[in-house]
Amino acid sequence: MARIGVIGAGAVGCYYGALLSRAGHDVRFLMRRDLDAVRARGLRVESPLGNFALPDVAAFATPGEIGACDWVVCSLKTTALAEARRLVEPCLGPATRIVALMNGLGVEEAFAWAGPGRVFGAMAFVCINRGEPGVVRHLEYGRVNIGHVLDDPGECEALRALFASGGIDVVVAPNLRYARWEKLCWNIPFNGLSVAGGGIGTKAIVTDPWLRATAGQAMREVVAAGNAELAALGSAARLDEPEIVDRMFMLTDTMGDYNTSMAIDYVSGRPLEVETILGNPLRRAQELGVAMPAVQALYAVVRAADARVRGTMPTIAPERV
């Protein structure tokens, strides 16, 4: 059994690390809003596939008290990105391998110190939400999609065992770089609208025909930028567009009315993951000379409405009447 430190412990960090810890892993949790509620009652999981709860948790306010581990597994927002070296460093040992497991583009650079060998990403595929401190509500799905930075095999299959010895579905893709470019065909549409909504959940982008057709060019766009990407990199992989498009509209017509995280953080009045999840992909495929005119009008409004939640952008006050 492994010694795994969950570094970021939101409602994905919470539900993937409980499925370990479940199994028998030592899994140490680094908490803040749950932490005096899982010390004192510990974790709940309630789940389609079955409710469970962990009356014995260990969860810790500083990562110093959670030491060296086999497996920091890293699911901060992606706007700490910043705090990761201060967070996740105290629990490296000489052989602690590192799985990033976050949206977006430019996501492992953050963890470039540790050195490209142990640095791993994730992409999880999961309806999920935080109830209240302490419970964590999985509503649907949960497939994750994994790569090595150095696209090692070996190293693919010991994460792989990992994962799936805490009954996780787990997909090693053909490459890092595949895995991050096909979990943006979903992330970027939705989460993008959803902001550019106002702040409206996935069953609205769907039954809009408006709102699907975008989402749908977007898709498409994020497919040529990540063909192209793969491209330049000397893979043989493509993204293969009807497919990707089919599927992610199939599992959004049957997610329900899903509240994606970027919306969540939006009326909540939160940062946004602008940067990583729209910014960089953009940024990149305008250097492969890909065109992305429906990316690059979310990217503009979703933009907006962080800086406006940042209070750096004014805006107009109502009128008095």
Given for the second form:
Number of protein chains: 2
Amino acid sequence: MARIGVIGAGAVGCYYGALLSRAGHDVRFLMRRDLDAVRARGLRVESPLGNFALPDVAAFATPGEIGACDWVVCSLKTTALAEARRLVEPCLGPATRIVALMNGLGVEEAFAWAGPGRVFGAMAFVCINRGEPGVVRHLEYGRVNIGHVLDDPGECEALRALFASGGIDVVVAPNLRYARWEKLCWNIPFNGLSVAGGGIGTKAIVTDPWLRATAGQAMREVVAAGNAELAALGSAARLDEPEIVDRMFMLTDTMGDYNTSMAIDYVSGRPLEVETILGNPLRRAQELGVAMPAVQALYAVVRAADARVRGTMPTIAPERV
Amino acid sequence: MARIGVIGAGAVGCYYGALLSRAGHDVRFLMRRDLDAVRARGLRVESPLGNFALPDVAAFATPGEIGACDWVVCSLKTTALAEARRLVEPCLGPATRIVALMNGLGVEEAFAWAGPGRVFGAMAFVCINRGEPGVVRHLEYGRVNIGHVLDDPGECEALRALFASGGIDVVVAPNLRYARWEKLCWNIPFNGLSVAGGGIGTKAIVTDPWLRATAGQAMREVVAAGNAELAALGSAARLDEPEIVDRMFMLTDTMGDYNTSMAIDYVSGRPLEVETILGNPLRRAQELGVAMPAVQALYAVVRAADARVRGTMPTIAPERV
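Since the one above is the form predicted alone, can you give the form predicted together with a further copy of the same chain too?
Next comes the full complex, and the chain you just saw is listed first.
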């Protein structure tokens, strides 16, 4: 059994941490909003796969209390990536491995100070929302794609075995960048349009013909950019455009009306993960000479939404009649 | 002196109607919101070119009271184009000419029932807003580009002379479709982004690097679509891409922080002119085989904003903490 620190206990961190804890690992959560509730009542997961409760959860307010772990799973909101070192470093021993369980690009880069050999990336394809404090609502899906910054097969196997021991559906990606771009094929259109559409669910996007067309266009742009990067890295792996686009729409068509975390942040007036999900991929594509006109439009619009949330882009006054 | 019916007395109709009235024409306004105020106190134009007031204005509630005119200037909001025939037809005599003084595509088409020989299109490049009832605030610019549905030079000259008699800066376009697409080079990016950005002014668009880049991309797509249509029509006229893009940005960079009519409609909770400004040009481009990925994204997002305003696309609930 491993000692695992979960840094950033939002819906994703709580859910996967709870699965690993249920399997017997010594999981220690760094919590903020839910700290008091979890200390008092533990953690509860509601899921179509079966509800379960963890009455005794090791929840802490500071990483120093967690101490050195075998694994650190970092699932911070990426708007807080600048805090990652301060929050993760106290949990490191000489052999601790770090899993960046977050979406977007520019995520593992926040752990460059730790050296690449012990840094992993992980992306969860899961529909999950926070409930009341101490409750996580798992709705659908749950697969985790993993990779290692140096794409080391032995290291990937170690992380795969860890997640599998928690009953997690885990897949080692052809390489880490492939996994990141593949996941962006969902996050860019659906996180982007859920905010650009004013705070809407996935059902509105897939059923509106023009939002759906824009999602498809954005996906094709992401595939092109991802493949340009894979080629530039000398990787033989390629994102298969019709297969991925069809799969992302099929998964989204058949899921319930899901509220993306970015849409929830937007309507709740919180900063958006706009740079890792949209800005960094767009800038990488530009470096590679790949045009992303629809993604650029989404980035500009979501960036404006983020600026409104932060109070730095005022809106005009309504007309008095 | 001509008898001129102004159907749809928003900011644009009131402003140009007032200029023609001041020059001595018999201008009759169909009014709704401003009717009582204008009957009581007349019409007042505030402008850096000089304020002026028209104490006695012929303002009517129904087109039947206006009667047959020499010219009908129709400046309805294009969301009301289905009302155009009902509102314009009572003002027609055997030789009445109709000027569709509105932006976008699909505008003259609302007058097909009148026969093409007497239908004109006109687009105003003007910064103008409504003030309190009976007051129009002219801020900047004012040129009107005109064309005739059959591109008849003699007819164009008749309309040019009419507008010029009111001191209006009027230019006969190379042809009507050229004029419509050229104006869309401004309306699509700036109306579109002013709403997609959440209800923001032009200054926010031109000073934010990504909104500005998106505006430029959208303009280039509009130029390509417009030129494809001009080629398909057998016209030798072409929109000159660097010249138009530079000019639209220069005009917008040097204007004050202007609130587009679409942004004002949006923050005021009113339906948006989304189909004439965005939807019809996009569909025309698709027919011509021209891709408009950024414009499509803007259309999808503004269409969602319009659906929110109309109450047909609900937004999700904020997270309770």
